[in-house]
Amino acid sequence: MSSAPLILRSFFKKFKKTKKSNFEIDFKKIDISLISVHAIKTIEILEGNGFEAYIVGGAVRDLLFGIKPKDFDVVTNATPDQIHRLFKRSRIIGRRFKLVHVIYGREVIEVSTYRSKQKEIPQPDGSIIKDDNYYGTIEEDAMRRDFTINAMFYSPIHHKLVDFHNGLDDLKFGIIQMIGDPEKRYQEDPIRILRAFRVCAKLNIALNTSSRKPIEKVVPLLHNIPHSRLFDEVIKFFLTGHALNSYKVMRNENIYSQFFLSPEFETKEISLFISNGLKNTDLRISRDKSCNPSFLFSFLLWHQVCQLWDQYKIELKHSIGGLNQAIDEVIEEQVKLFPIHKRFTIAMREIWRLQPRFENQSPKKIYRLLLHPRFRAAYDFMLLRCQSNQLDQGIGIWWTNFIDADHHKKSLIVNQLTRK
């Protein structure tokens, strides 16, 4: 069992906790401005008709933690009939277990109804077939979930959190376990190794030994996850804001292999590359602004195309071609341990095939460059090879002055080309 970070320790010991029965506790710290409004009012009109509600699962551990959550599940014991006639702008999805989506606006709040324990129904050859398709109580509903820090219950309305399985305690000593087996758990849906290990990145925390033990045993499962399912999975580790400890989780976990080509050496240099790309991805989700996964691929794979591209400029002495066949191998070996999406492979090899036309300073192939669609991610991707040493800085220096010119200055700096 790790150390809680020393921020998350003094936080625990700015308040008491009061016991009000064996899974109740009044927690009054919760800072009620990350809450959504249309979260609070959804709980609101569920408990102004008599039923119970509350906010569920990341959202109330991100709370704790003083994060705003980025989307709010909301879990009753009203059945989805009852919540769509609550509200008028609501609609039921699903087909197995009903969910409501109410709607407001731009912003969705998802609400649940209480899911009971998975029944196993025994079938005349012998089979068992679990079916998970039934209401419950709360209390079933918190067992039904993956890690204790993600089954607490917060009532906004009465600041109340509601406890089942010491999460609270969990997430003070700074660790993640699992609730019940783990191995079992894990083989009921391989994705939380993942998750897991998510949830170390985000908060800076530790998964428990229990269950961290049986993970080796049934990480091969996750490539019998469906591809799109798992793809987003992965990508949750780089684009949700903590993308370099989601890197090196992975990497000391040894997940990052499982999805992801690794140069065969790894030099400072490239240690410092990836850094500094991943760094860049966090600074830009801070600021709420879009990351395409083609450049994070583009970043994670560029060195083994450069490690293939070295090879390929003596052996076929010419360096586009050479460029070309390393891009060629390296998204083929890729794909054949983790696909990625085709519009994705696209603009990667358009990113790394530019590369070289920066250095070209031929006035009209300037001109020809700065007109490519993909012209901006491929400078992005050149300013980040020279951040990181790869590239003569006075080259980015250059190019970023040229964008910044208006249409006279940009010909004179052209003019100057010429001249020397």
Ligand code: ATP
Second form
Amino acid sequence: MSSAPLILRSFFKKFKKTKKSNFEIDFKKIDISLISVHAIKTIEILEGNGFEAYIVGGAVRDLLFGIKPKDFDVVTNATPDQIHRLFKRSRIIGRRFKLVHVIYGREVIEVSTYRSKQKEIPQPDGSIIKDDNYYGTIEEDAMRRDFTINAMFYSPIHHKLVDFHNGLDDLKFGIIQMIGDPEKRYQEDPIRILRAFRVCAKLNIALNTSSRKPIEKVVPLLHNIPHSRLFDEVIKFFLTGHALNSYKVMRNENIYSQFFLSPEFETKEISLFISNGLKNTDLRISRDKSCNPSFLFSFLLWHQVCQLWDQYKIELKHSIGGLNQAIDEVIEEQVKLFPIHKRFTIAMREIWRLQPRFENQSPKKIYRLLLHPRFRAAYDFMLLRCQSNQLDQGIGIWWTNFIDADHHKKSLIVNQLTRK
Ligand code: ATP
Ligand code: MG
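Following the display of the form predicted on its own, present the structure of the form predicted together with adenosine-5'-triphosphate.
Expanding to the full complex; the earlier chain stays at the top.
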């Protein structure tokens, strides 16, 4: 069993727990300022109309950890129709199990009705159909969630934490534990394998032994997950503020190679390049800047391209031809492993193909590169190469000065090049 970092332990000491019943704990010290006012308003309206309502899942886990949750889910005993009637700006979504999106400008609070256990309905031919479209109790709802730390309910109005599975203790000790039989639950929904490691990376905690044991056996099931769901989940590893840690966890757990090609040989230089790329990504997310998946994939796969490029430029006796062939091959192999949509691979190709052009000193070509629609991403990528000592730092400095200069100064800078 791994233990939580010291900081976390002392954080939890701050809470004075008074057990009211077995499962309900008075919990006054969650930092209310971290909670979305819209989530609170949604709960107030539901409660004001005689229903129960709680914040649930990852948002509660993050609040207990002192992190601002990225989204808020609310559960209630009101049915979707009842919820929809209470909120003018809401819509019912989902075909089988319906839930409600309550819309507050750019923020959406997802409100769902407590779900019951999956019902197994025997068929005349002896087979069993699993039906999971029933509403249930709060306790049944907790049972259906994945990990104990994701199955807590919190009322910001009554300052009450409802915790049927000792999620609070697990969080305190830094462990992720599956609810129910881990192997069955991974089989039921293999995305839980990724969710487990994503929480490990996000909170720097670890899977407990019983939840880890079946992983090796169930990992092949990852490839049964529908592409779009898989893509979204893998992207969350990298574009939610903990990319560097995610990369480490995925590599250590042999998950990374399920989705991404790795270079034929690894060097310190490659590790530095990737960790700089991941650090920059985390920094951008912390500053609320956008991050495009194509840039991420470009730097994760750059060295596979480079290693093949070295080979093909000799074979083809043509540098650019070699680069193009390397790019084609890497993309072809990569998409077999993990479905990267064409709109991203188009951008990746451009980012890579533009790299040699940063070293070209012809004024005409410099201006043409500046006007290229993918210039900004390719420029950032070139800076990453400089930052990681893969390209002469002077090239990065030259381009930064050039793009920062006004029209007149730009031509002076270019003229200096031609005079050299
Ligand atoms: P984050 O939002 O930080 O990525 P999260 O745990 O909140 O993490 P969500 O996708 O927002 O993830 O899911 C909200 C909650 O729904 C989870 O905390 C968990 O209780 C439940 N949940 C989500 N996906 C599953 C699943 N595949 N199996 C069981 N429960 C799930
Ligand atoms: Mg969430």
